[in-house]
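First comes one chain, alone, set out as C-alpha cells in the form predicted on its own.
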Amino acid sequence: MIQLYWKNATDKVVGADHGIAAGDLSSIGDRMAAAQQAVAGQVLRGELGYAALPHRRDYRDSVMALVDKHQPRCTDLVVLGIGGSALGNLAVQAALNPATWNLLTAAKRKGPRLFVLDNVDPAAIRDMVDLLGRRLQTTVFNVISKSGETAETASQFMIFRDLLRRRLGEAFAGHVVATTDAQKGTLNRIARQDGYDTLVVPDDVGGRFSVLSPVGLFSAAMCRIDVDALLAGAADMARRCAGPDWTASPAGMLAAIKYLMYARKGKPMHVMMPYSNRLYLLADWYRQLWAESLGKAVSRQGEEILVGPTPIKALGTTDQHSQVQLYGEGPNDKLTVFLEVKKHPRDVRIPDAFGEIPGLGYLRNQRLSKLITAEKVATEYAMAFSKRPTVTIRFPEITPGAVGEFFYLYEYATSLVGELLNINAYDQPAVELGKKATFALMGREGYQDMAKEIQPFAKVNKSYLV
C-alpha cells in the first residue's frame, strides 16, 4: 500500500516558522474532526459519487463488455476529450504501460495504440488525421463528454465523425464509443441517432473526479491494464480513510498538512514532484483536481474569500536542474510533495567502466534505481537544509492497485480541504464562464450579448504592440 511520510514538513526539521508542530495539528483538531465527519457522512449518504466508483460493478461490467467487443479488431484507440475526460486516461496509461507502448508491435502490446487528443491545436489534429490513414478500418474513437457541447471535444468529434463517414460509409458508427450522459444531452441524442455503443458519465461525478468511472476505465482496459486491481486499490484507500480518527488516515493527514501550509505557514504553492517518469502525468491529473476544486472566489455563504493553493508539477531528477534552484533559494512559499518508488517496474545497471577516472568511478556497477532514489533523498536533504518543507508519498511498486490508491487518496483529501476552506469543491464557475465566452466568440446562437461584451478584448489595440 502507498504511504504518506511527513517528517520533513515538521518543525523538528524545517523550524517552527515553516514546519508543522504538534500544537498546529491540535489547533485544527476540532475542525479536522468536523471535516472528516462531514465527508464521511456525505459518502455514507451517497452524496459523493466518486466515493462509490470503486464499488460500482455495473460500470466496470459495461466497460468490459465493450472492451470484449472492440479490442480484438482495434489497432488504434483515439480518446476525444479534455480536462477530466483526458487527464486521468493519460495518467493511467503513462503509469501502468511502457512509455514505448505505441512503438511496440501489436503482438507485444496485445492491445491498441492509444492517442488522447486533449486540445484543439490544429496541427496536432491534422497530424492525427494523417497518421491514421488506412488504419481507420481498425480504429475506435472514444468521445467523452457529458453534454456533448464542450467546444473542444465537439469540434474534434465532428472532424473525425466526418472522416469516418467519408471513408467507411454506413459502417462508421461501429468505430465510435460515446461516453456521455445516460439519459439526456446532445451527445446522447447523436449516439442514439447514429447507433454508437455508449458508456455512462455518472450524473453525480464531476469530470476531475471521474478517472475511476467509465470515463477512465475504458481506455485503460482496452490497453490491457487491470482495472479490477485499479478499483480494488481505490477501495482499499477508501477503507483507510473512512474511520473517525483523521490522524490515522493518509487523506486526513495530507489534508491537514496542506491546509496548515496554505493557511498558517505562508505556503500557497503546492508542488508535486514524482521521482519516476511513469508517475509524472499523475501530477497533471492532480493539478486539475486541486485547481478546479479549491480555487474559489466565494464561500458557501456567498462571501468573497478568494482562496486556493496553486498546484505545480515538477519531475525528479529532471527539474533538479531547472526548478529546484528556485524552490531551494527563492521565496519560501512552497510545499513539495515527492512521489517515491521503492521498486521500479524495470531497472538498468551502469556498466563497469571508467574505473580509472575519479569523477565517474563511483557510478560503476550501480543500478539506476539506486541513483534516482539517491537523487530524491539528496533533494529532500537540500530542501530541509534550506528550511523548505516536503512530504513523500511512497509507492512500494507502480501497480494498478497503488495507482488506484493514489487517485482516491487525493480525491478524499480534496473533499476534506474543501470543508476546511468552507467552499464548494465540486463546481467550477470560472471554467463555465470561459466556455460561454468561447461560444460567444464562435457565434453560437443565444450568446450575442456576451459577444459584444468580449469585443474590446478580441480587438487588438496596436498602441500596445511593441
Given for the second form:
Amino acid sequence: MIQLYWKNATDKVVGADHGIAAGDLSSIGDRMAAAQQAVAGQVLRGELGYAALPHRRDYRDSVMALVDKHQPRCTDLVVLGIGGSALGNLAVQAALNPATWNLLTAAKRKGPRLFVLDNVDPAAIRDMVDLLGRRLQTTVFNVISKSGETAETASQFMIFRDLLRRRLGEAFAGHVVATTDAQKGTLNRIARQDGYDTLVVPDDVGGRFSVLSPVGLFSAAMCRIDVDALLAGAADMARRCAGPDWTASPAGMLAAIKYLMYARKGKPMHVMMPYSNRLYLLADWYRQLWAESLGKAVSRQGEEILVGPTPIKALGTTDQHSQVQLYGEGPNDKLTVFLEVKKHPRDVRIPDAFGEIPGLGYLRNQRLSKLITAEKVATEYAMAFSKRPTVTIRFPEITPGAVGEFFYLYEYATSLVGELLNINAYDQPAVELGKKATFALMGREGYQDMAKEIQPFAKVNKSYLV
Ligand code: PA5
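Could you output the structure for the form predicted together with ligand PA5, given that the previous block was the form predicted on its own?
Full assembly next; the chain just shown is listed first.
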C-alpha cells in the first residue's frame, strides 16, 4: 500500500517557522475532526459521487462490455476530450504502460495505441489526421464530455466525425464511443441520433474527479490495464480514510499538512515531484484537481476570500538540474511532495567500466534504481538543510492498485482541504466563464453581449506593442 512520510515537514527537521509542530496539529484538531466528519458523512449519504466510483460494478461492467466488443479489431484509440475528460486517461496510461507503448508491435501491446488529444492545437490535430489516415478502418474514437459542448472537445469531435463519415460512410458510427451524461446534453443527443456506443459520465462526478468512472476506465482497459485492481486500490484507500481518527488516515494527514503549510507557514506553492517518469503525469492530474477544486474567490457564505494553494509539477531527477535551485534557495514558500518508488517496474545495471577513474568508477555495477533513490534522498536532505519542508508518498511498486490508491487519496484530501477552507470544492466558475467567453468569441448564438464586452481583449492596441 502507498504511504505518506512526513517527518521532513516537521519543526524537528526544518524548524518551527517552516515545519509542523505537535501544537500546530492540535490547534486544528477540532476543525480537522469536523472536516473528516463532514466528508465521511457526505460519503455515507451518497452525496460525493466520486467516492462511490470504486464500488460501481455497473460502470465497470459497461466499460468491459465495450472493451470486449472493440478491442479485438482496434489498432488505435483516440480520446477526444480536455481537462478532466483527458488528464486522468493520460496519467493512468503513462503510469501503467511503458512510455514506448505506441511504438511496440501489436503482438506485444495486445491493445491499441493510445492518443489523448487534450487540446485544439491545429498542428497537432492535423498531424493526428494524417497519421490515422490509413488506419481509420481500425481506429476507435472515444469522445468524452460531461457537458457535451466544450468547444475543444466539440471541435475535435466534429473534425474526426467528418473524416470518419467521408472515409467509411454509414459504418462510421461503429468507430465512436461517446462518454457523456446518461440522460441529457448535446453529445448524448448526437450519440443517440448517430447510434454510437455510449458510456456514462456520472451526473454527480465533476470532470477532475472522474478518472475512476468510465471516463478513465475505458481507455485504460482497452490498453490492457487491470481496471479491477485500479478500483480495488481506490477502495482500499477509501477504507483507510473513512475512520473518525484523521491522524490515522493518509488523506487526513495530507490535508492537515497541506492546510497548515498554506494557511500558517507561508507556503502557498505546493509542488509535486515524482522520482519516476511513469508517475509524472499523476502530477498533471493533481495540478488540475488541486487548482480547480481549491482556487476559489468566495466562501460558502458568499464572502470574498480568494484562496487556493498553487499546484506545481516537477520531475526528479530532471528538475534537480532546473527547479531545485529555486526550491532550495529562493523564497521559502513551497511544500514539496515527492513521489518515490521502492521497486521500479524495470531496472538497469550500470556497466563495469572506468574503474580507474574515481569521478566515474563509483557508478560501476550500480543499479539506476539505487541512483534515482539516492538522488531523491539527496534532494530531501538539501531541502531540509535550507529549512524547506517536504513530504514523501511512497509507492512500493507502480501497480494499478497503488495508482488507484493515489487517486482516491488526493480526491479525499481535496475534499478535506475544501472543508477547511470553507469553499465549494466541486464547482469551477472561472473555467465556465472561460468556456462562455470562447463561445462568444467564436460567434455562438446567444453570446453577443459577451462578445461585445470581450472585444477590447480581441483587438491588439499597438501603443503597447514593443
Ligand atoms: O474538471 C472539470 O470540470 C473540467 O476540467 C472539465 O473536465 C473540462 O472543462 C471538460 O469538460 P467537459 O467534460 O464538460 O467537456
